[in-house]
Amino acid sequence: MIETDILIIGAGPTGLFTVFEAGLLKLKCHLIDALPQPGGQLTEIYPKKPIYDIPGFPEVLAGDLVKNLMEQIEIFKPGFTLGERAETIEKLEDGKFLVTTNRGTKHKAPIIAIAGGLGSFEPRKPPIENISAFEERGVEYMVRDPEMFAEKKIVISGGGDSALDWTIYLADLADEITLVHRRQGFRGAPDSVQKVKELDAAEKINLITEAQVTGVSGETALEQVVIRKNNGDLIEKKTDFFIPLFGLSPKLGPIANWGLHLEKNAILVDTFDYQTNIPGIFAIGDINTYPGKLKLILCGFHEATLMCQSAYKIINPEKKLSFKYTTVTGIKGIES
């Protein structure tokens, strides 16, 4: 049994963050994540992304603010339990709550912090017939690692943010790369489409618009794609790898079940503190929704921060909470 003051479900950058603002009130954290490393999808499906919203950094690369995140809580020494899903969760009768995993592994705490972020995620999948066969064998639905597109032929297809940045970024380390699009205006942030077009025009790249990728073939990995334009022409394009990025198809799994009150698969909550229909229960970063939610990490950061405010006067209703800047108190000798 592991004993916590605030299990976290989700060790995502809001999960984490939340660990250091828990530890500053000598509050203990654990995290559960199914995930086998901390750091949510800026460690699985984008960590050489760059990110430009972070106070304090004109710009950091995903897995960079992770590592800095590991770092900043790493004097609280919050435990961890990878690579396991919470699955369900109980109300005990000493009023707190025993969370156990898909893997048996059983958790008590009086605060449990659901920072999932989208939840339990997969990839939109187009709609080809044999696409699966070469699944991790040219067909990929996200970049982990760019260097493994190094001087490689590269078919991108998408019009969001993430199928125009990559696009942006690998163009100088593929071979070759194509972006092809269904329609000729994209959905991603304007002066990324500008850049894309630029590139286009100086044949870094090839733009295709108005064209989907129908059909994947190979011997014994990826070796072509099929392009079809909307005025039925095909083109055969041989290429290492094809990259389509329709974005992620969110699921809350087992959360679901667990009595707290959803609205369009994400968690209500209360926003003057973030807790749920369930005392005790918090909802934070991009899982929960409220009026003028916006799903930013610097958003979630917040939420942490008055979450752990509440969580302190729950399980110690007897203290009184004197709230102190970390430049009067510092942070060293702190630990919780």
Contents of the next structure:
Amino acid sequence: MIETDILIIGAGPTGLFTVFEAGLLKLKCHLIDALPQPGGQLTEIYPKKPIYDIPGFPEVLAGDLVKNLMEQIEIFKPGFTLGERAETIEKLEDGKFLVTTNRGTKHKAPIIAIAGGLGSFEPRKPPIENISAFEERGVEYMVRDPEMFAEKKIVISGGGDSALDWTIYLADLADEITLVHRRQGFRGAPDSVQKVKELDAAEKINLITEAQVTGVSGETALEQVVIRKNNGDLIEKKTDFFIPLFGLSPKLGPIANWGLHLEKNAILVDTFDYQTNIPGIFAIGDINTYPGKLKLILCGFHEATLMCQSAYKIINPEKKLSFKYTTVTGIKGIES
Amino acid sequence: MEETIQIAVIDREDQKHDIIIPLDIDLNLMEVCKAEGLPVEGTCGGMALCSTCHCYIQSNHILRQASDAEEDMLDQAFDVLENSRLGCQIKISSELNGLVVKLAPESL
Ligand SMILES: Cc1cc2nc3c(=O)[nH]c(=O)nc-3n(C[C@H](O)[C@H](O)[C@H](O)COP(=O)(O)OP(=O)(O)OC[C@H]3O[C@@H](n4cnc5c(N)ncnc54)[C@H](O)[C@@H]3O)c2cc1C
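Let's see the other form, the form predicted in complex with the partner chain, since the form predicted on its own is already up.
Okay, now the whole complex, with that chain kicking things off.
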């Protein structure tokens, strides 16, 4: 069981900066994110793009902003549960909340800050009929444990780095591997593209381009996929696994069922302190909505700052909070 | 009088929406769909960094060729056909009068 003062769901810029503002008030934080790395949209969608509207930075690359935020909060020693999605929430008898992830990791805290952005980044699932019936029965949207593919027949589809890298990696391990891609060109790293072409030439893999997987079938588990060539030809291929790798997209997911008031997929908050309809649960950054809301990084920072003041008062009802500038007090780390 | 064009967008339920677009504001097809209330996410804001505005051009209009960045992003879309484009990369201009586009299926 992980215990902390503020449990932050989402390690995007808003969640990360919350650690700083909480740290100034000597509150400890722990972050959960479905992605394996912090940074939210900035690292997942546009790490190399310059941002021009962060106060004090005429221009900063999204990836660098996240790096800076990580450096800024390091002194407060936040904990991270990465690669896991916050799934359920429960209010305990002592008034604290218990949040459990899809992998069963439990977290307990008196304050929950939902900084979930556009939602949890999840693999994109192709709109193929019946595909959900074969999930975990041959259809896998990511490779967690490569060993499970040893000596198996595998069909991978996609044209980016993960499709190329896993094709290369699994080529040695699998019995047979087929990579299906919609066009001849690939967007992945040139080295990987070269390597895949070499493996194809050496008949270590089957490369089927200008084609896509359009059907999945099997008795109880996956047995076959149908591949449609752009010229209309159909190829039926026996396989044990189908791994579609089409990148990630954000989905609100389980938070939608937490009893919070929603409006158009966003959580309604009171702009006094960004608290939701459930006392002790706050929503900050892109995930919340209120009259005049703008989905901007700088607005998320502001919301996080005000939220921490209320969080402090809930955690320390008897203490008075006196407001101090960082220039006056400097910053003192938190003992771990 | 302000200059406008008319286009048709066919949604995922095969419903046709005729849309009149003014030419004096710099719009792209993704923004037009969003403004019309059509179910187009446009997650990345129009930088060809997601593929949520994937659509098919159904009329015979000759458009500017897709850039490498657009082709790369179409790799993340499904059911990509010869006439597939990202709406955000199609700038609205007078040449597009009468354009017919269909929204592509979304991921599950
Ligand atoms: C291409 C692009 C360009 C942009 N340019 C600018 C700009 O110039 N200036 C600007 O201010 N803003 C810009 N934005 C918007 C900005 O990125 C967002 O406002 C910002 O990312 C919001 O931060 P956040 O921390 O609230 O959410 P996010 O960055 O979306 O992070 C949320 C995180 O929460 C995680 N999460 C959600 N639910 C769960 C769950 N149940 N369990 C575990 N994890 C979960 C997600 O995986 C994600 O990592 C841009 C956005 C894009 C896509």
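Numbering follows the first chain given and starts at 1. Take the two forms, find the largest set of C-alpha atoms that superpose within 1.5 Å, and that set is the rigid core. Here the structure is a predicted model, which means the values were calculated and not measured.
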Quick one: core overlaid, is residue 85 moving 2 Å or more at the Cα between the two forms?
-> no
Indicate whether residue 170 shows a C-alpha shift of 2 Å or more between the two forms, with the rigid core used for the fit.
-> yes
